[in-house]
Amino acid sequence: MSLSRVTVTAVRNLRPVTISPSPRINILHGANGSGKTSLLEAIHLLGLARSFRSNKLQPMIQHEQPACTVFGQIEQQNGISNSLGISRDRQGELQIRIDGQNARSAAQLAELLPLQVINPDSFRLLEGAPKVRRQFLDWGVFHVEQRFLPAWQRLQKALRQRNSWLRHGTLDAASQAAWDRELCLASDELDSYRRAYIQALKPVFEQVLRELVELDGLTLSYYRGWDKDRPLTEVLASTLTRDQQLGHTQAGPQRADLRLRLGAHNAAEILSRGQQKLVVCALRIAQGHLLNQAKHGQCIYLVDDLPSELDEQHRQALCRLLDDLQCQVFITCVDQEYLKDGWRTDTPVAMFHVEHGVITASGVNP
């Protein structure tokens, strides 16, 4: 699977540009804020609706201009070619569209449109709050498990209701028990795929990590989000007066975690930034080899600034791990030199230059 045209409208300091990319790799190189990451944004708010760079899709709207639109070709490996396309405008409106047909959520996007992102932002998955790691977990199994997301919805809404009783005390006793069966048994099932899908992630990960770099002794682990020796059921009536006190449900997948630790440390506080960034590599090229394995496609990276921190023997090994996975690839770099033979000789490679928000084609190899 692959984006064989891209076309951007309005986004941050971007000209309206069409590019054709390669199906493999694709090279963006250009001065620091001339629009290379921009056009990594563009992509990423056709797969997922949102930015990677902000919470906020408005500073993504051009100034001066109403809306910014991205629309982009997909060409799937059994030959079917699906077409997507969004629009944002300033008064928050969102509109999808797929295959010419107004899409219902974001989810239909992310189904279509798998993105992995490694940006400099990255080291949130080890350093950040456990919700980054809970999203990095969640995407792995969203796109490998079809039963994950009726789950995941079904728990959202009983932790609504649970939590809407727990700050307000509106429901009667018959009402109360009953989300909280409902809360238990779709914590119980969400939990089975994430447990199975690190059964899957880890002897993956810790494969591509040995080709990336030695670090004898990182582990890991998954927290569910409640005591592994204890029922869900237990573990809220256990804990059911401070969850009043507070006003929400403390114990839950909601809560869950990975913990990635070098010995008996936290790794975030022991490795260095480059390390870090290739354990965050390995983690997510994992993930694109068991979505492989799950659905016969591959999804889409999205790399900002590959080269920095990394010196040129960790390049090396990165551009031939991604490249082993066959799939598409965005890469942004000021010098095009550190990156351009980092392939195979037969892999197809793009380049395209970007300056003062304009696109041009440079060069296509082989």
Ligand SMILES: Nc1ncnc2c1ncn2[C@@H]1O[C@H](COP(=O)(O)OP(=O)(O)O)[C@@H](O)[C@H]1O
Second form
Amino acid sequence: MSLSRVTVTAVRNLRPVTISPSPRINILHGANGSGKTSLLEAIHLLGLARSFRSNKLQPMIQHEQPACTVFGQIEQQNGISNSLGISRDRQGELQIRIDGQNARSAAQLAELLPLQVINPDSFRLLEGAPKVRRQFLDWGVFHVEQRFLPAWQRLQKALRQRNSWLRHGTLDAASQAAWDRELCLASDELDSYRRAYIQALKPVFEQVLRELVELDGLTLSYYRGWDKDRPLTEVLASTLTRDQQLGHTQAGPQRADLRLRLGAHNAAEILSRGQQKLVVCALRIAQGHLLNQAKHGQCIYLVDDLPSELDEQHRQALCRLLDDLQCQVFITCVDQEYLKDGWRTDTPVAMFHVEHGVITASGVNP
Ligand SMILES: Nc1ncnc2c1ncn2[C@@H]1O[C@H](COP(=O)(O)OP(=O)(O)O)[C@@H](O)[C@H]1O
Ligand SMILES: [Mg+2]
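Following the display of the form predicted on its own, present the structure of the form predicted together with this ligand.
Zooming out: every chain and molecule, the one shown earlier first.
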């Protein structure tokens, strides 16, 4: 799967533009502030209806413009192509179009356009709150397991019920017991999908990591959000008083996490920033491999600024791994020389020069 055409209007400093990217490697080069990240952000908006730079979409809209819009044409592995469009105005109105129809939810976009971001904030996957790692995990599960989304929605509904009951106590005991049963069923289902996913991801991650950096003894494990030896019903019963005091449910899949450890330590506490970024790259590339296996459709990688922070050897290793994925990649750098090599000779590489918000195709190899 790849984007064969992208049209961007009124996103940050970018002049209205349509580009025809290579199905494989696309290098965006240009000075700081020229608009490279903005183009990646526009593609991200198209796939996820949000930015990776901030929680707010408003700052993405070009000054003096009423709305920003991104269109994309995607080509699926099976020969089908889809047109996607998204528009966000200053009043907060979001419009999503898929093949000419209004879409119901952003999940439909995400399903058609799976995106992976690797950027200077990537280390947060290790250092940040569990929520960031859950998002990473669920991205993978969502794309390989169709039953994930309904199970997740069931869980959210049951959890909202329980938390409201914990705070206000307005539900009778029998109804609450029924909701708790629903909560436990949805939790077990979700847990089984996440567990299966991590089991599949682990060996791929380890393999990719070995090719990228030497970090013997790094382990990835999954915490399901409650005691691994006790059923959730039992845990919920034992923490009920505390849950009532806090007004929310402490144990469950909403607390799941991934753990990366080096020996007895949390990896985030002892790895250098550079090493952390390489670990994150390996995790994200491993997810791409799993998606390839599951769907024969591939995800698109948005790689921002990272190459400039890696030494030559690791940069080349990263390029090689991205190349091996056979995915479409959009990768930014200041100096095009940085990323000229590192790709296989027969991999199509398109170059785009970005200058003061103007994007121009500057060459294709081979
Ligand atoms: N809403 C906006 N309207 C117009 N320009 C903006 C807006 N938001 C940011 N910019 C400008 O867009 C430029 C592009 O930034 P960016 O895409 O981060 O550049 P690069 O990644 O090439 O360094 C910056 O100079 C920034 O000041
Ligand atoms: Mg940038």
